[in-house]
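Single chain ahead, by itself, as structure tokens, in the form predicted on its own.
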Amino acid sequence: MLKPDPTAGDTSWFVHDRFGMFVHWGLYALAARHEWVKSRERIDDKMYQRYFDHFNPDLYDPVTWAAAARDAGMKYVVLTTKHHEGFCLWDTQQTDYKAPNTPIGKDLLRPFVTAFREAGLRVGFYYSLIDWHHPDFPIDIFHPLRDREDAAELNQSRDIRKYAAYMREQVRELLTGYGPVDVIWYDFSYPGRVYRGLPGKGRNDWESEQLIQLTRELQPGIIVNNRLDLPAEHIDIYTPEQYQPREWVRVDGKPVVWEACQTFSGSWGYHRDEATWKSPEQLIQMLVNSVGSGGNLLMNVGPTGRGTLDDRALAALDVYAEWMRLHSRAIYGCTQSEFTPPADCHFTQNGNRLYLHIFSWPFRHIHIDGLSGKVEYAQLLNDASEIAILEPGGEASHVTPNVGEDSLTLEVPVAKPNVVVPVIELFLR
């Protein structure tokens, strides 16, 4: 089986646990129309201030969030401590643009960390390299003021060096004030994106070398993602976003540790009117596809402005909870298999346990190439009921006249089991 090279951060737990929760939460929850609303609608600080002035998530209870994540089978969480809007959920000493200065009047990060750790989940922090509120952050292609005629002139008074120092001090707070942090999820670099003469930003702007050095010094085992615009030796995990790799992610031809980040709908932040919520089948298949291609899945929720998970998000989490209750051992500790699955199926594998995830239920028989004589027992994972194995030339001859000698045939029930994606557990010899 494929195995990535060792990483600077401790990814041993990461490649075992496989499934995490992403949480996008900030002032944009009040706008309720995408976390990029400030950029998309070109809202200046004065107009955006209304969300800060009315941010009062009085129903915020991270214990219930943590329970929902745990019940869904998620093993770690990554929270947006600061997103691109620049608003901070913790009591940072570097800016007044923080939760304690809103009507809620308190640090929202500390109770979050406590709740998720007590629920048994590892904790990670998302930290935006972008900041549309900071006075020293130069206007660029994504900035809300990008179309102002005087944008270049305004940039003359903005000092990216001061902003880079600001980021380091905030990261120092996050990595020294909340105990062990398992993941830091920096987001994101775009050095080649020039807009109307306004340059994009990358490692030189963020002073990424200093930032990664500080990160490793403060939390030596922490996992760092790939969005600081740094060479591969500084990267622990790669993070394909809003698409599903169909095979193990490779960099320079080598397999790497990776994690797909996805949303229940088309938005990361709470979006009241967004309607493209994924079906139960899509939700489970995305998890299976990720693990079966050697990766993880980080699935996002966007809490409301009152601090709750809305009914649609809870329903999606329930889909995972019900499926993982019966099928978690086909996910935890699993990875891509050396065997090729039949059509409309996907494999995950953990040692001598091979898991066949069936996306389209067949009639009576499944033929698998390359497994003849290699399987000693088969069962449906949801109820441990035996599945008959028919080898070529034996009982299978009347149902597999054109199946190769290296194939085996599984005889499955006519009726699909009452689970979103059935799984057959194959015990290899």
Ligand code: GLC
Contents of the next structure:
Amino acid sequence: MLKPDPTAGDTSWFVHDRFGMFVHWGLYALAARHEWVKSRERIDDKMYQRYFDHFNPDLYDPVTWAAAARDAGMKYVVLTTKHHEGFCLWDTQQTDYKAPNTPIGKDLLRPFVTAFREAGLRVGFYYSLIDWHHPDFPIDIFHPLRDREDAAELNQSRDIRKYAAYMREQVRELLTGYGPVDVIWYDFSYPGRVYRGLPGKGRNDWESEQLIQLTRELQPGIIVNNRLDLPAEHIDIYTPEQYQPREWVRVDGKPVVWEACQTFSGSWGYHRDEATWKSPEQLIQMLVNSVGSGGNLLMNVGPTGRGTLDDRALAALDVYAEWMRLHSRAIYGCTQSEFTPPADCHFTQNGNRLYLHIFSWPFRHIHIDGLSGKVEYAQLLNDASEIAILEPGGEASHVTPNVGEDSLTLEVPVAKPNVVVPVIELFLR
Ligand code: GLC
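With the form predicted on its own already on screen, would you show the form predicted together with this ligand?
To see the whole picture, the full complex is given below, headed by that same chain.
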């Protein structure tokens, strides 16, 4: 089985746990129309201030969020401590632009960290490299002021060196003030993206080498993602976004540790009117696809401005909870199998347990090439009911006239088991 080379961070727990929760929460929850609203609608600081002045998530109870994540089978969480809007959820000493200065009047990060740890999840911090509020952040292709005639002129007084130092001080706070942090998720770099003469940003702007050095010094085991615009030797995990790779992600031809990040509905931040919520089948299939291709899934929730997970998010989490209750051993500790699955199916594998995830329920028989003679026992995972194995040339071979010599045939019930994606557990010899 494929195994990526070790990196500086400790990914041993990560490749076992496989399933995490992403949380995008900030002032944009009040606009309720995407976390990029400030950029998309070119809203200046003065106009955006309304969200700061009214940010009062009075129903915020991270214990309930953590319980929902745990019940869904998620083993770790990554929270936006600061997103592109620049607003900080914690009581940072580097800026006034933070939760304690809004009507809610307190550090929102600390209770979050405590709640998730107590629920048994590992905790990671997302930290935006982009900052549309900091006065020293030069205007660029994504900045809300990008279309102002005097953008280049305004940039004269913006000093990216000061901003890079500001980031280091914030990261120092995050990595020293909240106990062990398992993941840091920096987001993101775009060095080549010039817009109307305004350059993009990358490692030289963020001073990424210094940032990563500080990160590793403060939290040696921490997992660092790939968005700092640094060479591969600094990177622990790769992060395909709103995209499902078909097979193990490779960099320079070598398999790497990777995590797909996905949304329930297209937007990361709370989006009231978003209509493209994924179906239960899609939700489970994305998890299976990730693990079956040797990766993780980081599934996002965007809590509301009241501090709640709305009913659609809770329903989606419930889909995972129900399925994982019966099928988690086809996820945890599993990876891409060396066997090729039959049509409409995916494999995950953990040692000599091979899991056949059936995306489209067939009529009575499933033929699997390359497995003849290799399976000792088969059962449906949801109820441990035996599944008959028909070998070529065996007593039931009259029902399987057209299968190859090396194929094995499973005889499944006509009615699909009442689970979103049925799984057959194959015990390999
Ligand atoms: C992005 C987006 C963003 C989101 C993130 C998650 O690059 O800018 O809003 O936080 O990716 O992957």
